[in-house]
Each structure stands twice: as C-alpha cells, then as structure tokens.
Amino acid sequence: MSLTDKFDGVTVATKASVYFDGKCVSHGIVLADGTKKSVGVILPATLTFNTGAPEIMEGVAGSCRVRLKGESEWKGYGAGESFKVPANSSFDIEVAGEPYHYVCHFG
C-alpha cells in the first residue's frame, strides 16, 4: 500500500470525534464514492479500541506497537505501512514519542 498524502472531492466532518481525553482525535471523510474513512492522530499512550468493521490502519507520520485481539505479540509499524483489524474485535494500540498519524480505511 502506498502512502496516503491527501483526498481529492471528499466531505470532511468539521467536528473532531475526540477518545481517551483527547489522547486520539480524528475527522471523519467521505469520498465522491461514498467510501468512509477517518483521518486522525494518536498521542503518546497505550489505548484499546474496538471495532464494528473491519478496518485498516495506514500510518502516514510516526509509529506506533499494537496487539490484535487475542494475539500475545506486539507489532511495531511506521509511515506507510499499515495493519488490518477484523470486524467485531479490538486492539490495542502503543504510540511512545511522537504523535502517530493515520488513515482509518473502514470496510
């Protein structure tokens, strides 16, 4: 997957959904097509969130170490990389130092 810089013709929710006492803030997109995705930024904490679709998580600044539901192993992922979260589940999610900026990619 390459990195995502930017979205041309999309629909920005100009509300922030803050989580976690402003430890994860993001805007909701959706694209010309309808595709809805989030772009948001972690702070440094160790956070778990839950999941109704399946998702996938692409970094585009900073790093971050999650753990799947049900895994025991922590994985380490950067900028253009990302990791996929199935539907009705969770993960948890460590950003130490810098913010961990992402794309939520739902479906």
Given for the second form:
Protein chains: 2
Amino acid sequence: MSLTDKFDGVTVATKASVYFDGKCVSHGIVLADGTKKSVGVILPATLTFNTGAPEIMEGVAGSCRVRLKGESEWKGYGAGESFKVPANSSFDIEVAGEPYHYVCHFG
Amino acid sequence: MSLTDKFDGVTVATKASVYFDGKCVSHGIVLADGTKKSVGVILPATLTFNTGAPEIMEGVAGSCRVRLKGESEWKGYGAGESFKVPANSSFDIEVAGEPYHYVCHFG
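Can you swap the form predicted alone for the form predicted together with another copy of the chain?
Up next: the whole complex, starting with the chain shown before.
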C-alpha cells in the first residue's frame, strides 16, 4: 500500500477552501515543479462534488464510499487507495464515522 | 497590515488534525529551517483550546473573538491580526458567520 503522508518543498496556501458549510476543508499546495494539488478532509456526510479538471482522489486516512456520475454502484476506498474522476463530471461521496483525509491530484 | 498568505519550501502533512468534531481542521507544516507551524480553519462555534507550547495565532481570513484564560474580556481579531497565548494555558474562541482561517506559530 502506497500512501502519501507528506509533501516536501511545496508552497501551501494559508487560507483554506471550505465547502458544504465546512463538511469539506482543503488547503491548496503547489509542488516545486508547479503541479497543483490539495490536501483535505471530508467530515461525516454525503456530498456531491463537481469536477473541472480530472481528479485522482488518494485516501490518506479514514475511508469513504463513492459513486461516480452515471454509475449505480457505490465503491469503498480506504487509506492508500485512490479513485479517478473524469473532467467535467461529478461524484457522490459518503463518509461515515471517522473523517476521510485525502490528497486531490489534478489532471 | 501584514498577512501570511502562503509558505514556500515547506513540508506539509497530508493527514489533517480534526478537533471538536471538525469545528477545527488544521494541517501541520514544517519550514525549511525546521520550524513547525500549522494552517487551519475554525468553523462557526465557540471552543476552548489548551496550549502546551506558547502560540501566536495569526488570522488570515475571517474574524474571531478571543478570551484568554484568567481574563474576563473578549477581544476581536481579524485577518492580519494576531494574538498570543502563553504556554500551558487555554483560550476561548468564538467564530460567528464566516470561518476563521489562521496560521498557528508555536514557541
């Protein structure tokens, strides 16, 4: 199981992005090569996120269930597991019990 | 008004610290010189935090009201303003309306 527990040599924005009344809080980071990512937390809730750029969501703690747009099946993901979301799409995510911590990789 | 909008060249932990059922979410960072700080958000709530090391809380967005241990007066702080908390002490913080975004400087 691979898991990104930290990023070195990055720029981090001090102001967070707060979504859904705080059910999701993330901080944007920029790697040394200019790649943008975000590190965030989703609190227990069922939420729908829209994507612009394609995203890879990497779990770093906790777990979630996810249903991609156009799919009927929910799939579970834990720490060290990732799921891909296409560009200009959406996904439902359900977090129960403990918060789900993630890295969002864009593009 | 000075305000730290980002940190460059830092290590950021991908897993957040979640306090008070998510009313406070922070990510730890380590500067190139080894100094540890955290960047976080407090959602609308009235909370009591305990300190180990002394802390300087720097607001980067939103505002709060704060009452330090042993004081009766609440004081207001906004973006670009800071307040100091002694070691092994505590403070009450009230956030209303919009989230309060902060940098916590230790020591």
